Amino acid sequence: MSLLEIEGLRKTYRAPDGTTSTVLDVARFELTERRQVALEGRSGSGKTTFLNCIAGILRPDAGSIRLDGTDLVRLSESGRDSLRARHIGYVFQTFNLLQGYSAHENVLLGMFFGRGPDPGHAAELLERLGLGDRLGYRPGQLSIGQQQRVAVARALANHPRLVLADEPTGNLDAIHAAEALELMRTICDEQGAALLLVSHDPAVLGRFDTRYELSELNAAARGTEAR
């Protein structure tokens, strides 16, 4: 059964000089429940923009994005925020952790907008990600890799239907990247969540049976128009 269905998605940006650039032009993309897939593309190709549109952070210029039958594009900003909190977990490339709060508190704060805070579950996730002895540490007291793992725990804390991950291992060495990725995929599988991960790292992409190239999705849309 399809969890995510995208049709005719287009996003264009206007430069300071008035020229426009189409970053996304995706005819169709579909992700079924519990499926785990990777999306690859060069830096600046629009991968983050694609995820932000799916998450309802950005509104596309055209098209539909249906999550479990609900079109995010037709929702108000508050409606998109509510749906994202309840059904989408997002591992941001820049972490977006709150610097004044501990690792445990950062995960708990994310839970306030979903099912409600569960200190035990938050601590369990952090422990599984190797941070059991860092619950009270603030982001500035953690390494970059540890901050990344806090971000992963926060994304998974609300038992989302869909997890979006933007270069989630980009700041980890090869060994820790492989461990963190495997844990994230295992927890997604346990919780029944689908995973859409974007990366340009061949080692990460090679761990997925199903991979898409964003430029090919965009090309498919242009080819449809040509016909």
Second form
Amino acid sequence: MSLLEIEGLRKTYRAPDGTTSTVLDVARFELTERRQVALEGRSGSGKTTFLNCIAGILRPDAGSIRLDGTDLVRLSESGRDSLRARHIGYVFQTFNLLQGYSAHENVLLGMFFGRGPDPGHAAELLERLGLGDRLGYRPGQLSIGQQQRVAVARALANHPRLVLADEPTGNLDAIHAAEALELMRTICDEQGAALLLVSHDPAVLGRFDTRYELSELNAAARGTEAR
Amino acid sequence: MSPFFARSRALGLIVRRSLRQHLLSTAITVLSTALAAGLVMSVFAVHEQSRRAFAGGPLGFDAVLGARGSQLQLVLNAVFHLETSPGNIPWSLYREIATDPRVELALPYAVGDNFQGSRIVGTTRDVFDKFEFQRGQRFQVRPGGRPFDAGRREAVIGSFVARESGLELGDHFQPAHGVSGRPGEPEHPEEYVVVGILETTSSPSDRVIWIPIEGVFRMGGHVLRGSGEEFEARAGAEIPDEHKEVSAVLLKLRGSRAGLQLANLINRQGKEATMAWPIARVMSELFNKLGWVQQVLQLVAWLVVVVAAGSILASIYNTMNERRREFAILRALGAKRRTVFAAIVLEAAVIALLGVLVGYFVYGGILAVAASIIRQETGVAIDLWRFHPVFLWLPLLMLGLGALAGLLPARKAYSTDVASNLVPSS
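Show the other one: the form predicted in complex with its partner chain, since we just had the form predicted on its own.
Below is the whole assembly, all chains and molecules, this chain first.
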């Protein structure tokens, strides 16, 4: 059964000089429940814009993004916020952890806006990710790999239907990247969440059975390459 | 857990962490708010409590009879033992008013000397036997002491005098002429012995040395002009009543009608004396005259409040740029625009609330100093813990002002663009 259906997605930006450029032009994309797919995209291929549109952070200029039948594009901003909080987990390339908060609080904070705070579950997830003795540590006191795992825990804390990951291992060495990726995939699998991961790292992409080339999906990116 | 409760807890966490992250600016802003709150509370409460203590406090008298002149000077001199006496009135006036059926108690009051700045008051034994400084409360002499004997050079001192001068039971002292207490004033040759120390009354009487009125008449160098001619008492010889005079007569009246009748009789028809009645009205007039001072103080206090609100605004607004990413992350986690807006308004309100809480201590400090000075200078006790409505409405007002100050930075947080502040688009 289809979890995510995207049709005719278009996103344009207006440059400071007044000219507009289309960065995203996706005719169709689909992701079924519990599936884990990788999206290969080079810099400038519009991958972050694509994920932000799916997460409801950006509103596309045209098209539809249906998550479990609900079209995000037709929702108000507040509606998209609620849907994101409850159904979408997002692992950012730069982790985007809140610096003044402990690892536990970072995970808990996402839950406040989603299904409600569950300190036990937050701690359990962090323990699962090997951070059981680092609950009270702030991001600045954690290594890059540990920060990445906190970001993964935060993305999964609300039992999301869909997890978006934007170059989640971009800042890790090969060994840590492989470990983190496997943990994320395992927990997604256990929680029944679908995973859409974008990366340009062949080692990461090679671990996925289903891979897409974003430039093939995104007509705007093809146009850029042609020029 | 309901979404509302969950969001409230999230707001609490966001505010706590922000205050901790900006601890220094938070502390400074809280202190400036506390100063403003403490100042406003002090201006309102000190004024009200001073007014209550001076104009509405239990003094034990209803009226003061004294020389023709200012009623205020009469009250300040005879009741609060401040200022100089406006002049003397003949003993006959005291006798006349003391036997008036409308008068319950008349205490003669003669001043002109001091000991180390404490005023020496000559009066009768009635001050100990009949006078009630509060309903049902008479002066109590501490154990070991007793009231003075009207025929001896004996003194009973107030508790404040005992503490300040170090005089103890059995000690001897020589009164100095005048009431200013400045060094160099000539001392009288007479020596008085302390026979009693009064328990604290928290009234101006604590600062007084009571001696028999005969002692004032006979003090060396005192000239009596009760008859219009000068007369000096001689040792062993009776003083004829016509030569005696007093600075004032403190009166306890039988009801307010008696006060009205006597005030009419003495102030409108008489030419010899003035009756200050009721004492509370006379003191209220003083406070009314000084009303502009209170208005200036209030204006200054409100200005400080506005500055404090401005400092809340500035301290939060200055963090807005560095916090744009934080807001974007919160929004990306599902926080709504109104949630980050509310977080900033709440943060400003919490700073204001913390300021008010610390402000209570600032108020306590200011009032303790003010009360100490007033007690030192007048003997009047200000109640530190007496309730004033400002303690209730000021926190609400400061909360409102704090929240108002948070609106501008909150508007900025509200309009934070998520995508551009999260990660650069690729």
